[in-house]
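Have a look below at one chain only, the form predicted on its own, in structure tokens format.
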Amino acid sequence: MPGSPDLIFKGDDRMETYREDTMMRGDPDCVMRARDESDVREALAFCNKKRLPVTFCASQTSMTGASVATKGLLISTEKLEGVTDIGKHGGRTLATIRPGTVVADAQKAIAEAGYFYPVAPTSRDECRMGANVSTNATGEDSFKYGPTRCYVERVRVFLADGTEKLLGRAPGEIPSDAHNRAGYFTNWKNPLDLMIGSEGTLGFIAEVTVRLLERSPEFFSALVPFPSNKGALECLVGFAGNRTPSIRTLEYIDKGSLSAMRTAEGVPDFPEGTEALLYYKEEYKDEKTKDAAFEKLYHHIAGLVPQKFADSIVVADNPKQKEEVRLWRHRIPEWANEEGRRYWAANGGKVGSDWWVPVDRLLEMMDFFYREADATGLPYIAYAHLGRGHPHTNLFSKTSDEWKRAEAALIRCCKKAVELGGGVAGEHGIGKIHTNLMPIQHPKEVIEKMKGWKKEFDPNWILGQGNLFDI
């Protein structure tokens, strides 16, 4: 393959850092920081004349082992960083970014130039734009922002024999907000919709191209407490009903989760019998609206609590309380990484699931989820993004038996959450170990379609092996 100093090969003890994800661990034969784009573009060329499989990676903050390479060549993004354009183009404002560049990096820049990217997973301050795109990514304020789909203009990608090629979407063309359900986007019309969320299987996104708003509103974060979880289900469904623009987050912490995020320094008391959280934001003008907004929500609380739970909601109103509550918030994901790694040894670990549901039917999916999550007797969790449908459920074995069991009740809820017309998916992808979940999703004729994409993009197949298809 081609000379370059930044080449990584088995034996050498820097491997490691590229071997796992938070899931799964690989064996790849080589790592190459690609230092700039003509890196990338060789070494597809010549892996793709030697059919030579090759993975993409950028922080390895996913969840279902799609940046892990079990052979072959795995290329990370790291030092693809910076975002190189914000401006006004065609009466649209844009930011141009390299894949490697970290979201929070991203965000922070756009914003020193007036404008916001609102898209913000848990993991912002570690993953990376490229991977964003690559799983179509979503993130603590998607109910009101929605994921990444709705801001990319345009990719510039390397097809799998290093060819350069340039997606975007028309003059006016309104992308879909519509949440992921498995491998690729059926109901694309433009070839970029097909791209995002492909999880390194179609190309390597050498560049995106995101629409930008204008300046982020002010908005305040609150913890709101409950004594059930169903009691803050209940209220999150009916604020999900209403669809205030002004609420910009709607995320749910259960009694597991609450758990977990205790474990973090400087996490509040809540009162004796709080089992739930609500994870709230909401967008205000001035001090006067922002009063009135918090007390609407504290009334409507209290009307539906004991008077010590409303009393006892948190809220932050300046950037450093709002950072404390988002990092409490982020201890949830952290915590059930580290406690799902501890049992890899015995075959164990974290069984981790994003199905959706429209947020009508989340009730119902949620009571069959907690059925069945307390019938495998193991521990486990639900928490994030539940205001659209969607939360992230962790169940943790210590053994290959244990993980057997969880992995079926994960399976029961998937074929529940498609019954009900959600997805098995909706923001982590498939990567190589949900596989089991696209015929879930898909009937065997929508599979062997999406192959036939693959294909197209990718003849000899030796990009992302294992992400999606079971092959």
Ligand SMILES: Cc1cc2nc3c(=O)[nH]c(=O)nc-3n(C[C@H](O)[C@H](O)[C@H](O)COP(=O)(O)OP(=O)(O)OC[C@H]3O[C@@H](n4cnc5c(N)ncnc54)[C@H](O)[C@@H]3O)c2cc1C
Contents of the next structure:
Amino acid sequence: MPGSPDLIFKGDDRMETYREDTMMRGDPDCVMRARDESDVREALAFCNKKRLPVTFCASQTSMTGASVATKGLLISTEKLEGVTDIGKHGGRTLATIRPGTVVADAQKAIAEAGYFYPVAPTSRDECRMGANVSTNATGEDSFKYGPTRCYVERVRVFLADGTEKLLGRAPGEIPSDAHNRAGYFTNWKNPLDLMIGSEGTLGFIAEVTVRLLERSPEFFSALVPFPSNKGALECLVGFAGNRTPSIRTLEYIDKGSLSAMRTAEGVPDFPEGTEALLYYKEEYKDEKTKDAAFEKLYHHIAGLVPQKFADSIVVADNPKQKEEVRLWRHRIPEWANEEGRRYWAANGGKVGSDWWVPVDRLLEMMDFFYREADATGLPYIAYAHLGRGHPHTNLFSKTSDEWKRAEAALIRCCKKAVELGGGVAGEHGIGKIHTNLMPIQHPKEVIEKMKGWKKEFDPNWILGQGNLFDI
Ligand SMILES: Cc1cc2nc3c(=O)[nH]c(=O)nc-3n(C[C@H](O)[C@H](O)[C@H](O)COP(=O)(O)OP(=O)(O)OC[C@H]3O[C@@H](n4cnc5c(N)ncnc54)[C@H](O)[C@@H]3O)c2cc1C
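I've shown you the form predicted on its own. Could you give me the structure of the form predicted together with the ligand?
The complete assembly is shown below, putting the previous chain first.
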């Protein structure tokens, strides 16, 4: 290994910080906290020559084991921080960002320069920009703004042997905002689209250039209580179908998720009989349009539910309140990860999934999910980005038998989602723990084609071993 001072070897207590993500533990031989790009390039060239496995990690908030190394070298991007440029280039407003920059820090710097980068994973206070590209992250505002792919204009990458490559959009090229999170983006025409969402298997993202929007419009957030799941889901599907451009967020929080949310401080009481919430954000131009938008929402809801529910809509319209609501929502996955981790020692834990379906098949799919989940007899929650047909569903198992039961139900849900024209992974990807879902999504020949693409980028198959493919 070339002489880098920031190496942590097996047996060093500091290794513990880098051993796990939210779903699994690994066992790297060595961690390198890269100080600069040359650390990464030299390490890659060395490992490629010696055929040593290399995994990349940022903040390890991955929900799939993708950032966990089971052996070999783990390269952490945490020190490669900073927004290096914000400005107009060839008629577009762009920001160039180092891979270890925390997403919230990048967004803050961009907002201070007068612009807006709209991809908002709820983990944005921790997760980092290179990883967001590598997972094609989305977020609570994805109903309006779509995933990371929509904004990436260029990435500078280091291939497995350390050589540098620049991948960029052609002028006028419009990226897809489609759900496609099971392996590589199969419809790619530009290799940039292969790199986005590749889960650390094709190269190291050394620099990201994203397209910015003009200053963020004002918006209000609302939590709308419903006396039934079905009522909340029907309302959400109705909003999603209308595609009102001012609606930024359309998310669902079921009863179990509401209990999880309640473990955060300050969550208000909702009326007795509340079974689900709609998490809603709407953008507005001025106070008059804000009032009109809220009135319209209120009257719409009052037409769907008993008055006491409409009267209990929680509205947040100043930055402090909106952030509070965002953190309540963020508490759901946080709680789910903590709850799952409690049972790791007994080979149980959270069995999570993020299958998706076209919105017009959502009611049918959610009905299927609830029947499957009830039949397991295990606790479960369903929440998140249903405006894009994409919930997170988590079942909680305390033993390995329960885990198997939960996993079997999840697999049936994934098969059903694909049957309805959707997919097995709408956001978190495949990583190491969902490689068994790839054949549900793709025929064998497509998976073989993907392996061929990987071999072109990484002939010795050293990068992200165990991610995407079960080898
Ligand atoms: C509570 C919670 C909420 C979440 N909410 C969301 C959400 O709203 N939307 C969403 O999309 N995800 C969400 N996630 C998942 C996770 O935050 C995202 O997948 C995120 O992109 C991972 O960022 P990270 O910095 O933690 O990267 P890591 O977990 O460390 O790495 C993720 C992947 O990126 C690869 N990688 C990292 N850096 C590089 C690089 N420079 N070059 C190449 N590959 C690299 C890794 O190898 C790995 O495959 C959530 C997670 C948690 C725990």
